[in-house]
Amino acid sequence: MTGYLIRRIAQGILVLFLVSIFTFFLINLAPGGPSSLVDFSSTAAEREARLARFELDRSPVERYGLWLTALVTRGDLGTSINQGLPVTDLLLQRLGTTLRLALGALALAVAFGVTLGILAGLHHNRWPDHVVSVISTLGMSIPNFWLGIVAIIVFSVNLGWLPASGSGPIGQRADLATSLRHLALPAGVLAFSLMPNVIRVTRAALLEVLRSDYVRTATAKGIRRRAVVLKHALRNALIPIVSIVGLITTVLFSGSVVIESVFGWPGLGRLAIEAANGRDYPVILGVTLLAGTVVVTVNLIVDLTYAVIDPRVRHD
């Protein structure tokens, strides 16, 4: 197991290194380059000072080398060009808010997705299965931004039940109830788009296990249907379910970009959009690297979970 962990960590570091190279030089290929960040109404000395401050007067290869050295030696992701603050501080300020949205959406998607998938699998080709299939199709078909706008109109404007935007009262510390009210709409909309994948995988995995010999034997012995499903069938169907949960976890960041924009949620998604619009290269690189770290970490956790669920899976 130790050797496996060392190999996976080394692979993860290599992946992040390649992601940083690709992102850094792709950003530098954008039209305008560093010169687009300079205010040409300023004097030549001011322009040169601004370029020198952010090392934009150097070649891309030099700047990448300096950035990578600072990251490895000091954990420094650089300084935001537009805000003048350390990128690490900006990421940490927004990370908690994005995690709250991501974990809330993931919890809803898994809870409802697994429940509906089990319901569909146990009532294969009957009306509950057809109803769940319609819900799943709607979740895959309706765009996030459109559903978010409709949710705001219905639940915020017309009914007045939930806040339309933000993660809490501005300048105040929100209590749990207020935080949950602000979280309900964005997390619910994001979960609705993630849920269909969980439903389909749970249904398919459960149907396959229910047709196996040991399930038929357990049923023939007179074991209650509920016990057969929960203790035998569902446990052996967990590996594909865990796989899909890991997969949707890795796409939460990309999905949250749209949701955070629609609901004015002050997280990493909005930070990434603001940085892209302002060509804030260090912030874009920092957000991308953080997202890559999340993907690598989640994939490792999922692989280690396989061995816990099924002892036959070994990591040598």
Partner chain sequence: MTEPQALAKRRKLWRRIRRQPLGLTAFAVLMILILTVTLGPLAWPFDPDRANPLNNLAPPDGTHWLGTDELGRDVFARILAGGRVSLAVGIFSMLVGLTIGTAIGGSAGYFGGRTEAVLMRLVDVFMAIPAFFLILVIVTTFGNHPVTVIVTVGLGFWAQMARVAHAEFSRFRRHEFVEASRALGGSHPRIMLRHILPQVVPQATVLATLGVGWAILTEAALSYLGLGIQPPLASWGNMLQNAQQYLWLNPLIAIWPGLFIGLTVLAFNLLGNSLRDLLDPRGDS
Contents of the next structure:
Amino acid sequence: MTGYLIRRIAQGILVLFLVSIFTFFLINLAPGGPSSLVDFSSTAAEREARLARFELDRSPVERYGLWLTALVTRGDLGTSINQGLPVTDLLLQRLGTTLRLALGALALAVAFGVTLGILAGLHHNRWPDHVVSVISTLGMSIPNFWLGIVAIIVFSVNLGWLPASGSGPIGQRADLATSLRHLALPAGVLAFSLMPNVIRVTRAALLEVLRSDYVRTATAKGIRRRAVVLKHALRNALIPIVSIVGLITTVLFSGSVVIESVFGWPGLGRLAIEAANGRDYPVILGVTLLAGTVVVTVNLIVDLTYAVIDPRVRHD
Amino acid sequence: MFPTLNRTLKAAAVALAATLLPLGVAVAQDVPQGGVLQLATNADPTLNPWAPGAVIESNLINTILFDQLTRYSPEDLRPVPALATDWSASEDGLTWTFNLREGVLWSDGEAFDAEDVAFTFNDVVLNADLGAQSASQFTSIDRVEIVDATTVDFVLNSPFSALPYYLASFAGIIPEHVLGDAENPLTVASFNKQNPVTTGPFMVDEFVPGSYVSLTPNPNHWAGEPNLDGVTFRIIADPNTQVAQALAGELDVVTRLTASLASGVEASPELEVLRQSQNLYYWISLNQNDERLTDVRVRQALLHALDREAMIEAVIEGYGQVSTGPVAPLLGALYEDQVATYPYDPERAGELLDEAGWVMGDDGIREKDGEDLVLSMPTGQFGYLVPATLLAQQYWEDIGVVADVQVIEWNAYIQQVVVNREYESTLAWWSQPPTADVAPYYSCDAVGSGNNIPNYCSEELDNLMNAGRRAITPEDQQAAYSEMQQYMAEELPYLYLWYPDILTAKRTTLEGFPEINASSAFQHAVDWYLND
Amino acid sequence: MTEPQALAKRRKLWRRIRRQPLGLTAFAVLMILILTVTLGPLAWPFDPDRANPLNNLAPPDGTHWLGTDELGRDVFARILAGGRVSLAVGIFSMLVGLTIGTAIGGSAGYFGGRTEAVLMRLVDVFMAIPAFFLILVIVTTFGNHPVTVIVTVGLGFWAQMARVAHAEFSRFRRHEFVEASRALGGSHPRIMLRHILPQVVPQATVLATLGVGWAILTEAALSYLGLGIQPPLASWGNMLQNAQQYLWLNPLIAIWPGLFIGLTVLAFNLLGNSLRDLLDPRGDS
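Beyond the form predicted alone, can we have the form predicted in complex with the partner chain?
All chains and molecules follow, beginning with the one already shown.
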């Protein structure tokens, strides 16, 4: 197990290293420079002075070397060119906000997804199954940013029930109720597009378990169906559901880029767009690496959890 | 002649100061006190007016935080006293003396004096290695000399009659005692992103990146404490969301409202839309390195072909007016309206092109010596540049001129058009302080690497602009700039499109908010009050 | 296989197809959509790019069925034009992802060993960057020419396809028929293309159908962020982005492109789900 763990971690680091090289050289090919250094009305002399100030007149290979050295020796991800803050600080600030959105959405998606998935599985090929299937397909098909715009119009502008944007109130530390009110729309919209994955996996897992021998045996022994489902089937159906969390993490990150823009949610997704539009090289690298790290870590944890809840899975 | 004049000018400035200031204080005592104003900005601001990249997201908040030597009068946008109480120019126009206000304290309690002004300009703005934001506006300044603790001399390398105007344009004074020792005073994170030391009526209370910046009254402010208990800038990137929040009562002011959203706001009884003005105009630049475009008849034809009234209607919902040159009517006497105009007239456009040798081909495209009149027209994704460009393309198509429009991402656009000048025609805008001094955008010096995007160079125009810079009296300035505007309207270094209204939505209960223009409004934040 | 057997088999397949009413409907809707956006412009009198600034943001009426946009362009004409672009981007992106994914995943699965290790590590790299971040960086770098957008969206999809192809190819690698043809001197590409690829087709068809929906959504999201297909070329995504500014003046112009995106993607997804059920050997449904 320890050997497996070390090997997986080493693989993860290799993957992240390749991600950083790929992103660094790609983004340096982009036309234009950091927007704070090269704005519309700056003159050639101003541009050159600023680029030299940030050592952007060096070659990309040299700069990648410097960046990697600083990261490996000091754990330093560099300083944002446009914002003047250490990239690590920016990432930490934004990671918290994104996690709040992500966990909110994940919780909603799992709660509703598992419930609907079970409903569909139990009533296989009867009308509840079809209704759930329609909901699930809608979730996959409706552009979530459009749903977000519609939700803002309905719930914020017309009904005035929920705030249209932002992650929390001003001036004081957010109390739970206010935070939840801010979270409701973005997390709800994001959850709606994540839910289909959960429904699909839950339903399939449940169907598989219900067909399995031991459930048939249990039912044959006269144990009430409800008990069989609750005690045996669900527990075994849980395993694939854990795996979906891994898959969802990447979907979640992608979804948050757009949803954060719609709802003005100051998270990693917005940071990524701001950085890409503003050619803020260190920030782009930082965000991509962080997202990669989260995905790699979550997948590792999922695999380990698998081993714990399913004794059949063994890692040599 | 000059000494008398000098004295008159000085007297005028003192008189202005005397009439304006007590008035402000008197008003402050009578109006309702308290309340926190909620505003929005589109991204994390940088709380240093000279930091490279501190642009629209930072300008207004920095205007509140950092007082300048001068500010714009809410009546006519002429420069009036702020940190400087009065000023005068030497006979040759090369030395300007500013007397500084006495007893001004920084928000940390330290005294403000001439050192701070000298530091701001000598060590920051004029230090070419730093590449300070908008430093290019101050290239006429050679150095700032300290006369005594409350007097400074601006020593110029060429006459610059608009200096007091420019000193009110995003030119906040920054503290020497805080930033003086910094390796780069423009990138001190604890200052720019956390807690800057300022002289304005409000100071930073808390800066939560990505979320908000809250300001609290500055107890040391020289004009007394402001009426409001605070001002909060929320960071909201999306303009739709800003408007939605204003309609939901969560924001009190939305600045730089897009025209399409303004009509939605106008329906609300609690909000009003201010149609403010700014010395800002949209233009089409025709690259003068391209021989086809150096013929003035071609430029005039391309302008005659545009129905600018209709474009204003479609692109900015009618919030704007056709422009006649680079000076907006807002400037009053300095604006010259007796100039050549180019009403929508496709026929006239056709005649001009015929005269220039571009005759209509069988394919509906004009040609000369077998070559079609096709112009590349890159446009950037920014504001309403794309729809405006598409309309221009269609109008030109109607007179047989093909614009090959390419929409590119904004940074790439800057690289291609501004840096490399790889374009034949392009549509954008200039915004400048309320003066007629437009040399940075037109002079031969600015061709190629400066802001002279069309690369238009004319000795005659340079002379006219220099005459304006040397003219100290309003009458002389008016005469010089009137001639300059007539020349430009005739020659069309740029094709002038329109002066857009600068739209601000504000809650009707917010008063003491100068309506003339956003810069002036934010320079007078001390006078704002909520009349609930 | 004798005649009656084949006939019986076909009849059985048809019976199973008929048990997929949603899939059939989705297929019909897609056909109608594709015919409308390709043939519609022949019958519809308005040019999608012709602006009429004096009649902008007009509500729907008998002339302009869906009204006009901010420049006075006919919205229905733009929906048709945008539909061609969105569908084309969706389908071609999917093909790009499918081809790259099958080639890389297939080779990894077929050859195994070091090839597999290297190629699958590449897949891991791509799986580790959330697709949208990757697309964001690539589009920022290479600009938003339609071909770039197509390739980029396809790149967001290939890693997933590679995993499936990898699994299938390594499953068949040791199969008797593969070993037999190798013994007969079949070359690797021939074996991969002639013998294994057909086995992957059912799975790939399902993924491809769902992939088109995903690609259309992704292009729309990119365009919504201003990074996708650029005006004056219309796509449903950039129409939506444009319309968002006019929510207060004319919310309908934001509704139409959203509805068409939703309808199209819904149809692809329902079709994909039906295909999955149809091709599932266990006959889940």
